[in-house]
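Below you'll find only one chain, the form predicted alone, shown as structure tokens.
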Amino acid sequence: MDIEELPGVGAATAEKLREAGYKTVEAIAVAHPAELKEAAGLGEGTAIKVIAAARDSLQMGFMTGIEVLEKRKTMRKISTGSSALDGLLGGGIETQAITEFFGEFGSGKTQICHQLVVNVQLPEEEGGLGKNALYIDTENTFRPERVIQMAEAKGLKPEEALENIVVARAYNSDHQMLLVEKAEEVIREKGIGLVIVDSLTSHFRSDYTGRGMLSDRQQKLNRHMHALQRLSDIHNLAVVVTNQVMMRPDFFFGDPTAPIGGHVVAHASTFRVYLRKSKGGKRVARLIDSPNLPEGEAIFTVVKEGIKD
């Protein structure tokens, strides 16, 4: 169904639909009415209207468990490297969710992300989805010398591995926030079954500094994991975020590290799994947080090929 079908839609206010990124019938279903009269310059009115329709044509809104079943049939995992970070993830990183790696400086996030731009390209019965990857650096950390490593290891054709790999720099939140709801179109022309935002949190950290503007600070950083969560749903994708840790100066027992975006980036990543550096150069991964799955931990390490056990 084209979105100039929706009762109240004409050809101009459609264009302006397409201009603001809702190209299509399920992007207006789940977006919300300010966001289409900031997006579109719409009346309250009018888009409250043209979602409920968009809703309606969908059959959106109450489904069986057994339905819920079957949405999660179509759900495929893309291997990490190591089985044994794998069988912590219950088989490896899913679609339709945000999986968050978070730790500090130099326990392998990156290397996660880069493997994973790679893996994602494999067929599926070596762990892979045989799509492409989406790749939002915001600190400058994607490396194509890396990904030719990794390519080369799993025996595939390097420079296909990075045409492959759509590569986005954000400069700052806003810029962040936008190429996340600009995504639809590059997931549909190119394929792409993962989407990775390395790092989510350090352009929010840096534009929304001291206590008076956290509460915006968190606003947005809701807005834009919902935004990545919506895109894991409606594309059957996986959403993959790096997180930075910050000290607590309270915390006298255990771990003094804590992952930023607060309850935030809590409660939208499906899957909370806390890394570090351990001897030798192995890492360990521990699952913090999961809605199937048990706590524990996984030792893997990272060596010129990528990642493995």
Contents of the next structure:
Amino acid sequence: MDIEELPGVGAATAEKLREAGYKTVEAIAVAHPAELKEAAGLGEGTAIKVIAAARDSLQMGFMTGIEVLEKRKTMRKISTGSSALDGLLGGGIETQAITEFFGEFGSGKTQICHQLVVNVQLPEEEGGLGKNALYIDTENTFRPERVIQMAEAKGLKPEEALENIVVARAYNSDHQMLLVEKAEEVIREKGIGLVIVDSLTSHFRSDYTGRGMLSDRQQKLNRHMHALQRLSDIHNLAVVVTNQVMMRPDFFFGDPTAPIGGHVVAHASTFRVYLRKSKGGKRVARLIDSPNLPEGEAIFTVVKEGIKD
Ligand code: ATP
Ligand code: MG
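Now that the form predicted alone has been shown, please provide the structure of the form predicted together with adenosine-5'-triphosphate (ATP).
Starting with the chain above, the whole complex follows.
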């Protein structure tokens, strides 16, 4: 069904919606009225009506337990390369979910992202999805050379593996949000099964400094997380984001670090994994509040070939 066929959407409105990135009935159905208002210049009333019509046409809203189960059955998992880490995650990185890796510098966040953009390309029986990857790089740390090493270790042709990764450099937080909001087309065209945002929070942290801007920042971050959630849901893809930690000066016991982004990021991430460096180049991953998995730890290593046990 084309978006023109929705009651109340004429040619001009359809054009505006498309330009703003709402190209399908599905994309409109899961939008928030305020987003449509802002992005496509619709009046509040029109936005509400258009969204309701899109939802009706898709018969969204209520699902039975069985339907939820059916949808969960289409969920797939991507192997991280470490069976211990996969085990911690219940088999790998899930589609229809956001997985957040947070930890201090050098803890292996970017290395895991590189491994996943390779592994997603593997056939299902080898722990992949047989699909491609979109890498949103905010810190200029995407390294094709590293992908080549990891692809070779997995028996993929390095050039083909690189060809299957779409890299987008994000220059500031607004640009980063825009890249996600406009990702629909590239996801469809390139058969994307994994979206990486490395790092999720660095731009937000530097663009919104000071106490007075905190609520603005959290609001934007919230919208960004929702856009990512929506992509994972509509396209049955995995979203992986990385996050740094900050020191809590008021903290006296235990670990004095906390992930950036506070409740907004915590709430929107389905899986949160805390990474820390350990002895002998080892890394420890700890799973934190998952909806259906026990908390626990796994040990993995980063070597030339990539992520291993
Ligand atoms: P930041 O917060 O700074 O972005 P990060 O968590 O993303 O940090 P990574 O870049 O993933 O950190 O990890 C860097 C570490 O990965 C290096 O310090 C090194 O230990 C390891 N590493 C990187 N490349 C290789 C390689 N080719 N062979 C072995 N280990 C490597
Ligand atoms: Mg990094």
